[in-house]
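First, one chain by itself in structure tokens, the form predicted on its own.
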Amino acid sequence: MPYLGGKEAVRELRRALSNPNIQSDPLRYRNVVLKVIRLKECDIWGQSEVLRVLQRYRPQSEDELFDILSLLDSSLVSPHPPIMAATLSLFLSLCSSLPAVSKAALERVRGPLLAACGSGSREMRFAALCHIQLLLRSIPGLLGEHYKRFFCSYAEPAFIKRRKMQVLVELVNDENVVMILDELKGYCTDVNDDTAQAAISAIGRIGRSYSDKSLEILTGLLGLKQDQITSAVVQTIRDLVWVCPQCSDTVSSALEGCEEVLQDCQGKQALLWLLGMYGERVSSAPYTLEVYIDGVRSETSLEMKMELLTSTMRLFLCRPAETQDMLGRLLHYCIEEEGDMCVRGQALLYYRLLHCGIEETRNVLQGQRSDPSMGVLIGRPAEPISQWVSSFNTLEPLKYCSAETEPASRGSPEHLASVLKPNTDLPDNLDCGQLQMVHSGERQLDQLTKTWCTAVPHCSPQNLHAAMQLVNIQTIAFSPSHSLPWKAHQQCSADGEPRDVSTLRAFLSVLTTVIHTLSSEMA
């Protein structure tokens, strides 16, 4: 076999261990294998490519194994990216019945990664960030030492930028947070908008665990005054007051004169939904609605008056005196004037759910203030290597869209918390010929069922869908309204099964009231 440095010697490989008698014949396909590894005459680009190919090997004993690794060893630290990568993921592929040596592997490599994240050009330094997020899925302190190396430089680029971000907010801990909070503070008055954004939005990441440094530095962006970080930091703070309800107290007071500033529907939307969960505690909260009420006309948005009907109830419930006269002010246009038919329908609903009483609208608006159950971005368990190996040394891990990659800029949390991701397991069918209550304890499925069909009144399929969604039961599928029979498959997850009639009852009272409302006429 020519060993011409290149694409010849590539060849070569490739027909050898194709070869069906070399193939056949374990000691000689060994002896190709063993003879390959040696080879140095290749470029970079030949060397990377002998190494993906010999992926298809499989040694015939563990003490192969091992002499493989050894003559593999000195190109896992190679100074050359491409090699370097090529090599680890020969290594975890060969390695994967071996978590301890996966692990050495890695732990190896630390250098090369962090010397191909200066590298000069940009491509390859964006490739390196990428590849480490990955391995920090495994080995959450393998760079945190480091945590340094992955400061921004003022000429970046911003898409260099927001990785390195997402780098360090995985390298968080004890010793090195209050270093790390202060540089992404210094980012956050950067001249680049999304580079801005983006490092608020990792400052609210890292106060899921360290949420009292994070607040005092969020809070203190605020008094900046200006239209962008201050929406980029109401929007954080409603995303972390979410996950840690423990911060309300704090985002209450820093709330004040916010709506001052607030230009974009985003970061107005924001400020609604926190004025609507915790109104009682802002003072101004009443009268911050009431501008937004006034200027409802002008309004273009469609998001912003269903947030504001939904913040001024919320805050009706708790202030009822104040709220009173601006609620009956927003449903009379919302009614009356509003030519959006989600709007108008909202806000029918609320009209009808008012006429049922204070406590069946208490129960239907005020649901959970936060969702604990998100746990904290640091500190979670490692991964197997195995569930990322695959896409390691690809195209993959640069596409790679994380949850820390998302805007900010997503609508009210306890509408994100509430999507379900679509279940590919659903027949195309759903024979649903009447509605059941199915349940996963059989002994109790008759009993129950037989509740759930003498509670639920009879209803068209547009208020039932609606009911539904309004008890944050969420309808997969369901065929057009004037299908006979309906069918309709929902889902819905809750803290523990109703084990008890009593227990199912009481839903069904909450869902019959919404029920009514949405099917009684207008006085």
Second form
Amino acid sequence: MPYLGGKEAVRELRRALSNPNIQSDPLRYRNVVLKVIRLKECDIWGQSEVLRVLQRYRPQSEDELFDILSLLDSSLVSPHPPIMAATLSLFLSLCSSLPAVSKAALERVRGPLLAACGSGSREMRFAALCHIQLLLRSIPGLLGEHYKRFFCSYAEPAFIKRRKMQVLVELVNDENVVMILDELKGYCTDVNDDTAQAAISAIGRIGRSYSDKSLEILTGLLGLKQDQITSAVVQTIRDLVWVCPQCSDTVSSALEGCEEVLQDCQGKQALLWLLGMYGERVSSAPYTLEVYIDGVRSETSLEMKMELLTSTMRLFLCRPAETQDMLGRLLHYCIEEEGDMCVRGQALLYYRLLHCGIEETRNVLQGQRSDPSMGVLIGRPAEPISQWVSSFNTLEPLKYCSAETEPASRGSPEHLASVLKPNTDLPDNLDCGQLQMVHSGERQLDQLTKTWCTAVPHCSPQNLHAAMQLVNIQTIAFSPSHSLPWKAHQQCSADGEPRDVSTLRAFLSVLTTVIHTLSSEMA
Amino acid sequence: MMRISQLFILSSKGDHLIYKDYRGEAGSDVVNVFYEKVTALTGDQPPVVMSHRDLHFVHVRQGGLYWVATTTEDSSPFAIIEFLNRLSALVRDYCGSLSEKAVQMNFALIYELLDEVLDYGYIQTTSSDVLKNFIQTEAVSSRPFSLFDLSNVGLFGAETQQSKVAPSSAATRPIQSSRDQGGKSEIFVDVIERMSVVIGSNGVLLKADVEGEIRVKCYMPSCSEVRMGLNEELSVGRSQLRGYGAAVRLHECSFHQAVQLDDFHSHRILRLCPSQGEQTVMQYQLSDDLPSAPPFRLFPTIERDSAGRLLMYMKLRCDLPPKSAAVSVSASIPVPRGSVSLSQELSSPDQNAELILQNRAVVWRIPRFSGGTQLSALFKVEVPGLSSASLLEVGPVGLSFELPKLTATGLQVRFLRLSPVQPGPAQRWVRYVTHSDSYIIRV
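With the form predicted on its own already on screen, would you show the form predicted together with the partner chain?
Starting with the chain above, the whole complex follows.
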């Protein structure tokens, strides 16, 4: 079976590249390379193979490098996507030390990539889209005026629509934000739930920079009174408010009446968090919470109950008169009747906090309300090309969702992803006596915090909690990841009296062992 | 090095049609693994690339079948997708049409093709010119018998050049795989355009893109040179200057490798030697600069009536020239969730409308819509618990249609000349069609 087209060329090229005589003589070398890159005579498979082989060659001088680049220039804008991609991959690897040339190559490839995005084959369109996302990481402004190409067609499969929406979010700027938001609004009522949710969260992400316009659309969607849409909108608003606290006024007025519509756990959790944080501005907040509190016996989700506890406590701190009674009922139920230890432990913690006094409770509960440093949409620094060049023209960009998608189910924003912390040693002078004093209700928290310089190992809070669970120590609450000192409230059950020093010592030793193990593992 | 480990074809129901292992790296249970992954997804299209442990599947859908290749992670997705698309085009060329039935009737031919196009997983060639030297099996085609095949007699029994119309099935016969050629010499040139339009709720045209292709399907025994002349006043590029008159304009175009462009710059003539089967000679795009108005405009009125039903009064206007018409027009109007039933008043009996709950939309079908006319329809939808906010859910209207004998850009093939190499006369057919890729009118 004859292999027409590329085989001769490839063999010649391989021979030339390994022949030191040819390599040392620039004229002969150039002739060989010229002869070999008779690309027009090969079919596209032959051309692709030649380009792949060329990847292995390192040019000896910059002149040689530019020679190769100019010879292959016409392939860079080839209408055949495999050749264009292989050429660009070769260019980027050859010019890894010349960022200006790489950027110029990326801009030349814009036309063919856009054409591939409109190809008749939807799989080709998908591949082109995923690679455009890679390019946008380094040149965010590459496709600003072509944003209309990324509007979704109504018959497209959901996986293409999702990627197009991700690209649209990246292309937002002052001129096109109104058009893009209008277009995304049309997708929010799509019959496919995933697409609708993706559109709503895309609007939320744009809202980090254009909060007024986005919120207008989101609050309008709440008027539809549909469970899926309302749930997605409430979760998006929660994420948006965490980053842009200045929109809290608009948000508060929109939240009235959502609770009737919400059916699913995540939506309800998001609503509870919002009511807890901004409850003083939502007039019906206590009554909404009361509805949930009355139904807590039949509630199955753990996270819901914990969120309910926290939000009711927070609301109590700003509106005590209205919430005192229901808080009492809730705490009573959770402590006396609730079966799950986490919920019970948290309720006990809150009860004892209240005993300590209102100021302590405020200190613990009313922590951070927002985190504007979580990232503004526009103005993110462009990544260097080297970060993604190894996955260009491979299957990888098509496999995973890009980094922008946020997981559908997340807890409250405080419990977000981990941040590494400096390792400080566990002091050896941990004193059981101090723990005892805290337990007996005296105000020794500050002192204890100072002496117990909590050694947070080089690992995430999640690892810490997982490790603790192994020794039957439950985590009730912990402070936001990036606050120092980082605190966690742990609870465990043991035989013997809590005031008994030996029990306490046993507890402490278990705790220190766990922390030491984790820090030594990670070190 | 990019290579394919296994290649298989599945029907949409998961029946194993074709399976070939090139490298012996994995077992044949990969087919089941793939189909399980497809069915595990909740009803939506499976993503193009899926992985299972260290296997990577890349697939395309053509002709209602799954064409799947397993490969390594560092393969170029563009190359594999292009290869699978070309493979399915080759199978279509050789078998005449692409469907489960055609594949089932031509196992031997397809396995022979697979033997030739891939060697130990490395792509050798996808050109039918090269392959015709190696493929021996003849195709078994399932072309239905049609009265049109009997003769080329025109109207009133007289045969005139103008009234010669070939049935659309003429272009779906298999190419001859054996060396000696029987059958007519024919060449079909299709100018196919896809239109993507978004019209805002105030009637303003927000986006209008056209992607077009000139495809040549060649049933000629030997390579004879074809000269194809396009509009003389065709201009390519985005320059701001516009000549007087209705110049035909394209923003970008690209050509097949084999096309010679020497006469293109001066006289807009393309020269090429087409190989057997189908190839795309030219691809072009035009954005936001269409020479004529968009073909359809909608004037909707949406309100609630006193009985709490959703009333949609739709006036659809066709702005094509009066002698042309659009066919297979279908308007899909999303309706609020919870819609139960539909009653309609349509202006003619050949139209029909139904409420499709799965898509949550009312679909209004118009078989033929003449240019310069308008049609109206009144839809009443029962939606229990309809509120004024629900009217927001009456989302953007999507139209799909086909405009036969028309190109949105105005591109025409002025002439098609064949160099006289082959003995008998060759039939030349030119066909124009514009499809809607995505035509959205916001309400």
